[in-house]
Amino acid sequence: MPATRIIIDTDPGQDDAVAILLALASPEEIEVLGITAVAGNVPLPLTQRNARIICELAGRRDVPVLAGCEAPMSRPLVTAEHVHGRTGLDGPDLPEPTMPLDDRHAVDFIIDTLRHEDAGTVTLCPLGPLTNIATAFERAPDIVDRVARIVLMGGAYFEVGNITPAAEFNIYVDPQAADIVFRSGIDIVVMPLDVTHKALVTQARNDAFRAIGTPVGVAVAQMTEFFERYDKEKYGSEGAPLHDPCVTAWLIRPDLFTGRRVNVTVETESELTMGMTVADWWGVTDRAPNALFIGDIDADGFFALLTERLARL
């Protein structure tokens, strides 16, 4: 099977990093064209800055990193310093990045790529809010039908919120970017809550990463360790859940996940329940399937494939 090509759209986030991280660690199974950020975790400055950051620790500096929208399309920015720190990428003390930054706009390098590439052979993997994305469908319209596929981490149904009472992060941040994304007809496979919820760093998994004994698998090690403080306190679990690398991994090993297609729609206009995914997974409503709603994961396997790949880099 030839790799998947892929366009990794992020707010690099501790989670985000390792999942960029498998990615370029898994040349075999996905092509990575490029990495665009996007304002989310922290402001659009840290994003590209913390996208080159892991390029650079993963040895990587050839693939090429834009800056892209820096605002919600309509709201205003919302951020997770309380999470990922003051840098998006506390814990570990990496160096600042010198490779440069493509002087191309994100959403423009998105629009070029699905159009100059074969049409059905780019994926869109989202790891933060949808701001870049659904940008880019609004300004060329064109460039839907030519999406392979959108994996993407965000929203939840039986995990509810973690932002607000009712809505993930993600989503949360740009609804109305995320509402343009699943009403685009494109085939789309999403990482909920309820599956990252799963994928717990548990003390045994972070000393695998930190007994890889590489510059990556101390920093991924350190990172999981900044960023669990928050998830152990507030949920009460043994460790935090790895939610981007979920995207990556079932790019690699699908079969380590299970879900269902059902429709799932994004919540714009109440402020209680503002950015809710609404996923219809008992079938009770006549409104068609848009996406493999994913629900369950093998943890195990999950962190096997992760640690086995970071010590590739």
Ligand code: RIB
Contents of the next structure:
Amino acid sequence: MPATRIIIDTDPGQDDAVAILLALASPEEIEVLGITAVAGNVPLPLTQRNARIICELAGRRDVPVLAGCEAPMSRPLVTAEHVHGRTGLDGPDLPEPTMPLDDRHAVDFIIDTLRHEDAGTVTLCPLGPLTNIATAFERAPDIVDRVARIVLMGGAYFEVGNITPAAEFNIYVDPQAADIVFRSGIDIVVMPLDVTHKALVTQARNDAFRAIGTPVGVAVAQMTEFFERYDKEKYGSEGAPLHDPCVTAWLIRPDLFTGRRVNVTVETESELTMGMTVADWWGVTDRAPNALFIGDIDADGFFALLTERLARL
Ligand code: RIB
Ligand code: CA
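I have the form predicted alone already, so could you send the form predicted in complex with alpha-D-ribofuranose (RIB)?
Every component of the complex follows; first up is the chain already shown.
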């Protein structure tokens, strides 16, 4: 089985970092063509810096890291330092990156890669607000049909919102971008809070990261220890929800996840429910299914995979 060739679009973010590390630790299953940074958890200068820090931590200075959009398509940027810390990668003390930022714009890289590679051979893996992706689709509509699949972290239905009562952060930050992506007709796999809130870094799981004993294992333990405090305080949960690694884990072991093909429509009008992902889980509308909406995970299997793969770096 050839490796899935992907572009990771990301706003690191400790959980983004773990998702990137999992991808880079799994070359048999995943070929990372590039990492495109977007403003989200923290502003763009930090997300592009953090993406380079993670590539260097993984020993992968060869992976192109590009900076994309510094603000949502039509709304002011909302960030999440209250969750991820001032730098977005608080927790471990990692050195400033020395690998260069690729001087192309991330949106141009997405467009050029999809035009250059054979149609249907590139998967997009957004882990943050969908601004870069939607901007690429608006600027170059011809690339939409060339995308093999989108596997994204975002949205919520039964779990409701984490940044507002109705909306999950990635969708809330740029609901217009999300609407463009969900209306694109592309095959989409959605990792909403409904599943990511079941992927909790318990103490035992964090101990297993630390017991790897490598710089990667220790850094991941420190990252998840830092960003768990927000969710533990808010939800009383047992640990940090590893949102974004669900995306790259699905590419490796889709059997760890279960979901349902439903229609997902994004609220872009009401400020009360702005960015809500309205998933027609019970099929009560005539809206055509447009996404595989993941609701459950084999959490022990997920963490066993993650720990085994992180130990490879
Ligand atoms: O709501 C969780 C999502 O928002 C994750 O992708 C996290 O990194 C933040 O971007
Ligand atoms: Ca993210």
